[in-house]
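Taking the form predicted alone, here's one chain by itself in structure tokens.
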Amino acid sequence: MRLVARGRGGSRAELARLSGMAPSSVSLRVEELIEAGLLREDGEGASRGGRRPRRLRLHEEAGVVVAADVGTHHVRMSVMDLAGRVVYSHELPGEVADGPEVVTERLRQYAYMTLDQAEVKHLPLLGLGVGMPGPVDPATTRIVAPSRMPGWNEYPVGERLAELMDVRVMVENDANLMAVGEHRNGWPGCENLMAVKVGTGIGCGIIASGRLHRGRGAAGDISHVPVIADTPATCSCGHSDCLEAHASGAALCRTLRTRGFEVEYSRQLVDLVNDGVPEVTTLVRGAGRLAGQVLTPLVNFFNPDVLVLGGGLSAAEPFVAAVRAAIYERCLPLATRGLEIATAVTGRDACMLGAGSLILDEVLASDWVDETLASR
């Protein structure tokens, strides 16, 4: 079923060959799973000089999943079929300052809402994914030592929602996600890639030979990185100079209102820069310099394929410029021989795409399949 998912076993020739197992119980068990309900084979693949061989794919009755991307200031949602394909999507409100209980409920709320539009309630739920903006141990689910979310700390969301909802839930931090989404959607090609968000605060997500790299919930938290400025500034962690405190979303609309500015979002930044303001540019491209580098030694460390760019304020462009003349200025030139600094393939979706994927993971590696076939 994973082989199917992932676009790698589209036969039961190429099932046979990638589980080593031979054709007739691949055949076997692929029956089973089309009797089940949980297969389809239908059209027709190359023909590799024999006959040409039927394709498979996830049934799409077999069931769905839920993908929650969770921001500072609103809620995306999404349903996806068992292939990962997004069957509906849309944005809502919502306020993470809201506090958790709030913010669970209204998610509980949300997905069900979303199932309703989508017009797929008569299908089975079998799991919810939720990216966070903040620490997520990947151990307990639980967020820890958030800077940007009073009253979230060790709350257990992935417990709570389980409780309410009775289903499967993933809850990972949305760089991380960003990371997953950029790399199965937009690099599946790429074994190492390295994903900064940075919207109202920063992140950066890291897939390491393929696999996502979590760490014990801190890895790629590069926000809390200390920064050379020209003026000192308090982060919300306590410390000083931290490159959230002048590089981020937040940051800029805090500094911008002390100048007369309006402004509460990145995309309201973002939209100064497209209409040519001189004080904003100048201060988005800073931000964008400051980001080049902390993230010019990870690149000589890390020495990722890419460097994706993500969140609010990757849509300005002296924003990127700015991030990829550090990088290419003060990093070595092993390091960049090769690197591609790219914006999001997947848009804002990315941490959306990468919650139904990892959700649809677990499904997949679960006993449900077992359980499936043994109910029929």
Given for the second form:
There are 2 protein chains.
Amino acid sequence: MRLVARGRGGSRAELARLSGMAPSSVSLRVEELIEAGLLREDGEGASRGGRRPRRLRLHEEAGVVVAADVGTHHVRMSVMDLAGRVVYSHELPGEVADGPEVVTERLRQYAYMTLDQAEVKHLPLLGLGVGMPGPVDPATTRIVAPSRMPGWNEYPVGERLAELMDVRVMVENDANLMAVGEHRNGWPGCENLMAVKVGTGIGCGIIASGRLHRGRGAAGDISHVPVIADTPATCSCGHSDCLEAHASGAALCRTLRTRGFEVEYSRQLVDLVNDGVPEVTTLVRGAGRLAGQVLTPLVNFFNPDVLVLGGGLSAAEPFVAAVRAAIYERCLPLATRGLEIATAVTGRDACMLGAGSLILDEVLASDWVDETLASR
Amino acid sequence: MRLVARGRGGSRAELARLSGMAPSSVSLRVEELIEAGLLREDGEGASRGGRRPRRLRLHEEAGVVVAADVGTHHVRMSVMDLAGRVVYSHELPGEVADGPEVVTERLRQYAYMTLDQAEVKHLPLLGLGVGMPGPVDPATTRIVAPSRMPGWNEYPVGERLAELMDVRVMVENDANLMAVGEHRNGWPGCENLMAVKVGTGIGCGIIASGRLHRGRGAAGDISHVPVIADTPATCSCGHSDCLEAHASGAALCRTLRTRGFEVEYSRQLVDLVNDGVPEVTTLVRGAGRLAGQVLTPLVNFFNPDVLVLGGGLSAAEPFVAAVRAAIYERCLPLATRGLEIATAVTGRDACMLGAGSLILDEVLASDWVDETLASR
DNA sequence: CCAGCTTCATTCGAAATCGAAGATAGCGGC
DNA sequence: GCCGCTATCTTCGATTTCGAATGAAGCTGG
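Having looked at the form predicted alone, could you now put up the form predicted together with another copy of the chain?
First the chain shown before, then all remaining chains and molecules of the complex.
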């Protein structure tokens, strides 16, 4: 099931190769799963010189999951089928600063609303995946020590939502989800990937050996690395000259407001850059240079196949160019040889798609599969 | 076999738990392996409230491997049994700068000499694991772009040794091996570990999710990260103010020689520190501070359970103290919470033990096991 | 000292898995 | 259009693995 879900096992023969099981055993299992309504055949694939494979896919009527990306000022939400295909998706308003009680209740309402609009009320809801703009302890699904989320510390988002909606819930940091989303949807076969999200805040998700690297739960924090900047700035963490205090969307907006611009959101920054306002472009390019300065040692150290740039600021071409330049200038040839530096293939959907992928993994590894098999 | 070799499966019941197989199946397999002379029973373990487990271990007469740690100025070599226990070990002279032809031939002679002295000539030699002080392409077992190993670029060490000695050969970078050695021998159960080796050069090995992280082959390079230092220094890589140009044993020795000290090796540096020579102590402490400065963002990013300090300079207490101080001062609480910073548990043997572990993994995963089983 | 509990290891019939051979099906060259 | 090649999928007997029950051995506490 997992292999088919990840799009890696498209036929019985391929499943046999990937799983290491005998073709005969795979056929038997697949037969069972088809009878239980979990898998279905989906026409024939291209021949590789012999008989054409009979493509397999997860049955889209078997159930759905809801994936949500909670941003600082909005919520992006979608319904996905078991294969991770987006059935319906939209963006809704909502400030994360409204606090945990309000936001969890809002998520519940949004979820049912989204299911309604997706016209899948007759299918079982198997799980909910949520991305949050702050550190999440994967063990407890609690938010820990968030910098831009007052009132959220130690709040058990996952448990609350599971109670409210009576479904399996997965909660994860948004940068981590972006990494997962890009890895699954944009870079098949890539083993090691870094995804840097520069929006209101700055975060980084890490895929090591094809799996999300969480470390002790806080991995990927790059926002409080000291940078060499022209002007001093104090960060919310108490230290001075953190990357986040200089190069985040929030920091840039703050700077521009002192100069008389009316900017509130990162998106407005990008608009100003696209309008060709020189002062803003210079500022954004500077932010990119600082981000590159921080990323250089990390790229040398981690030596990824792909570096994905996402989040609001990645839509500004000067920002991306400055990051690229900084990395190619100072990284070792051995580290940049074959390194891809790209903006998010799935754009603003990356986090949401990642949330869907992870909750689908959980659902497909859960008892639900066995129970469904047994009940038919 | 692998589980027993790693010391994780000490009894049939434990193997069943760890492997997920049924106890009965495990018993059958173990019986076979014992009959083939690969495993043996080793008395009884401590009771956990019920019947005492019958301890299992790899049969020490089944074969041996040779593990070598090629340093800049010496070679450390040992004979290990299948369980990774060191049967015999010693340090021999030899400059890596003598070039690849000389060194490979020397390694061959040393290996046979070591086997002789270990008195295991009657046991089959199953593999040779070699650590080199430079980057190794794991796919081809070639040295790539080494900085302190003139003449070694693209030299196929592994292939040459395999030809010369007609055994399976594994070649890996020394810092990577240190990480493996410490992980297997000092930190059981630890998932994520960084091992920093500061000797003549500077390197870092990474264990992610319990496995050696190689990235695209060059992961763990921290030596060419720019640092903020008092005096300028140009590195062999062409950039200025690399960590290696300021804090490596070679760099410190160079500085001290300009000040009239007669120092050639890192070991002499440590002697001077232990003798309480203030000028040297200050220099070494400064090197530690710079290393800490570079490691701080990496610890935030990777968020390991353990940071191991090894290599010659780690024997100097002021160096270690300075690294610790720098990391605790500037790292996020979330990253240092529960972080262990320790000097190598296995000391100067770490790389050699890691080389043994990796070649043993290869041997135990190879056809040799099946062939031995079939032939009895 | 013995009953009750726990853990470790083996036995043996039931069930799952394998693997070799065969059936199915398309490609490509002559 | 036919034959050989390749690849996919299925069939079916042989083998492996499972799992529940059983035996083995030791701890605990009255």
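Positions refer to the first chain, counted from 1. Just so we're on the same page, rigid core means the largest C-alpha set that superposes within 1.5 Å between forms. In this text the structure is predicted, and so the values were computed from the model without any measurement.
The two forms, fitted on the rigid core, differ between the two forms by 2 Å or more at the CA of Ser19.
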